[in-house]
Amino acid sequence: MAIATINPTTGQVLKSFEPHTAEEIEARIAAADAAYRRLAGTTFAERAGWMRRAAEILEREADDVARLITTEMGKTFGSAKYEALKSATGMRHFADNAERYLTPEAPVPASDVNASALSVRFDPIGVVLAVMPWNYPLWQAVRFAAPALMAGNTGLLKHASNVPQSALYLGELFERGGFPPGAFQTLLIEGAAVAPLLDDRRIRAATLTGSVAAGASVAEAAGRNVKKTVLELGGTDVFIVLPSADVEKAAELAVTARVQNSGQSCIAAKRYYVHTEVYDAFADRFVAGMAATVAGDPMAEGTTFGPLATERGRRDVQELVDDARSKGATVLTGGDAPDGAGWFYPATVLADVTPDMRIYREECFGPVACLFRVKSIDEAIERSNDSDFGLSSSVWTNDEGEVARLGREIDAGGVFVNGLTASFPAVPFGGVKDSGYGRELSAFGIREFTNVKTVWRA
């Protein structure tokens, strides 16, 4: 994929971009190094106020983020401009609790091991390698480097080729804060160009948010060169409804479960387990509800969601719809991209759709949604889990009992009781099987990359 701005409203290339050449990959990661040996060297106390500076600055400048971020990748104005502002958040968020999270502790008292002191420390590794997707073109970079830089490491940013405009924000934004240059750069690089730099002794982690041949490729390089990965890989994330619900509540929520983002979120809803007491109930305003989205222009107020990002993206969820068609699914609203400029897809619900379908399977990464009736608790956590994913899911029930079983049973990283899936900075983030591995955002993802030393004393 070129690396270029193309607006997905309109299918215009507005601004292409030259890859980086290797004598300027060679001057960033000189400079990421050398910002790292001055960084590991200074206060919590001075990184903080270098990441609040540049939190103001990016509140200052929400508005024109938003805008480039909306023309980038096709969000509406407001989910972008809240984007913004939830990353200058997050941004405080690590300033405010970084030195809590990384202070030194003693795991057991010091006489218990013979020691008449023992603490366990948490270092900056160095230079740390990020890949980072188009969907939260903000956001999921910043949940990575906040906490990286508040640890004491420095980053490289690698961002997707079609917000390369948002990358090299982003990759100004902290050294306009007061971090020391270098300590968070851009590179305007293609994806073949990823793996290979992992073979640099001066980088010694990655972390990737992506699909799972990318982590997997990337995870590859890292393991021969013995170097730390975290990964976040995607989902197809649950929605179950049981007969103690709010059927309504859950029922309008699960639209924006949905279509937020244009449904291009790893964590969206995307399979809908309804038990048979209420599936009617429920199926009924859910695809009403669905079906009066408005997918338009991301910069007028009365649109719900945007167009897909990309060309490829529209065709690959046309795919999976048509697929789905052709082997029995109902369409219960939706199922045809539109006429016209654009890459713009409507809200769309499946029905009867079957495991010999792709769609039962893969990520769908646009706003089409996968209805089931279920019979029992059992059912829904059985067909909830068999998956290849597992990244986060969404219950709906008032029953406790219930509540700790979906709790205890499904196989995700994250269980959302009556509420929609969300990323916070102060709670974990991360799934298990192929949506990926290690944690981001809160104390654990700060301490992943990190030195966890043990420093004892006779």
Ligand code: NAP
Second form
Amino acid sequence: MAIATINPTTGQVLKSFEPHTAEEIEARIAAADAAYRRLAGTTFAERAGWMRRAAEILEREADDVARLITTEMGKTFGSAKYEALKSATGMRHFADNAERYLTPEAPVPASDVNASALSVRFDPIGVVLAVMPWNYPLWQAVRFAAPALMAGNTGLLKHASNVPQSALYLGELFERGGFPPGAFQTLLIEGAAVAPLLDDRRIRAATLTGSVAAGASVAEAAGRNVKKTVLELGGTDVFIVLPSADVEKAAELAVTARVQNSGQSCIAAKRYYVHTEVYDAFADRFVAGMAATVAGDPMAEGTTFGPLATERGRRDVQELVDDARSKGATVLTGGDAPDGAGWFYPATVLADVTPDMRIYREECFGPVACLFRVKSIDEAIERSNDSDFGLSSSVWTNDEGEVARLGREIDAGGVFVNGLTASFPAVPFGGVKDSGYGRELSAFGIREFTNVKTVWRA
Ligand code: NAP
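Form predicted in complex with this ligand, following the form predicted alone:
After this comes the whole thing, all chains and molecules, with the earlier chain placed first.
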């Protein structure tokens, strides 16, 4: 994919970039390695000071950064600004909590292991390569960068090719906050150039957020080199509504769950399983809510969501809808891309979706919901788990027994009850099955890229 800013609202190419040469890549890896040696000698307090200054800069520049994000990938200005401020909050969270998350622990009394002293330390491991997607250009990268830098690692960011200016902004932000030069840099390279980087002994680990194919490719290269990976991949999250739920509220938030970020969110609800007792009441409100959304100019007030980020992305969504329609799915609203400039796609609801349709199993990265009627909680759980993915879920019930069951039996990295699935700096985030492995955020996330080191003393 060519490295360029192409405005999804107009389809216009605004700025193109040449990929870094082999020499430029080598200089950045060497700088990251040298910065790691410097960073390893700094204290949590020093790193926290730099992180807070970087957060202040981001907060000050939030309007400009938001305009840049909207121009590069099409989300509304309001949601882009929210993302910038959320990223700053995440940076402050790790500035405030990294030392506590990484305080050495004594898992058992030293005498249990014939020692006079025992501790488990969480030391940094070196340069980590981060391959990131365009859908949350700032937040996806920051939720790797903030814990990694606070742990004492350095980072090389290979961002998606359609958000190069957001990537370059991030490549300077941490140094502007005070981190040593080289601590966090952007590599302008295409996806195909990533795997060979894992052969470099100075790069110690990798994290990738993106599609299953890209994740598998990075994990394969890392595996050959015995290097750790964390993978945050796709999802076909469920939204389950049971009879005791507040159906009105569930239907209102069901719309947000599907159209947030123009439907291009890994944790957006994609499959809606609604109990037959409340199906009609939910479906009427949900379909009306989806039909009332406005897909339009992302800079304008009153727009619910902007265009899809890429022309290819919109084609993929249309193909999934057309495949379902040709095999008998009912289109309750939406279903066709409008004519004219920009990669807009309307909020769409499909019913009568069957297993032979691609959309039944594949992730649809656009504002298209599949609505299913189920007879029982058993059927809801069984059908939820009949998926190759397991990222998160949103379940709606006021029955305590059902809450406990859903929490235990949904096969995913998260179960959000009576609310939208979301990421919070203090809460672990990640999936199971094809949605990936490892966790981001919280103490679990920051410890992924550490050397869990036993120090035993006779
Ligand atoms: P993608 O094509 O996999 O791209 C993601 C990143 O991987 C980009 O930087 C891309 O670079 C790079 N890449 C592509 N092919 C690669 C390869 N063979 N080797 C190494 N790197 C490669 O994903 P996308 O379609 O743009 O993004 C949407 C996907 O990300 C969805 O499946 C979504 O669910 C997932 N996602 C998951 C999470 C999560 O936390 N679980 C969060 C957000 C998104 P180029 O741009 O240069 O191709």
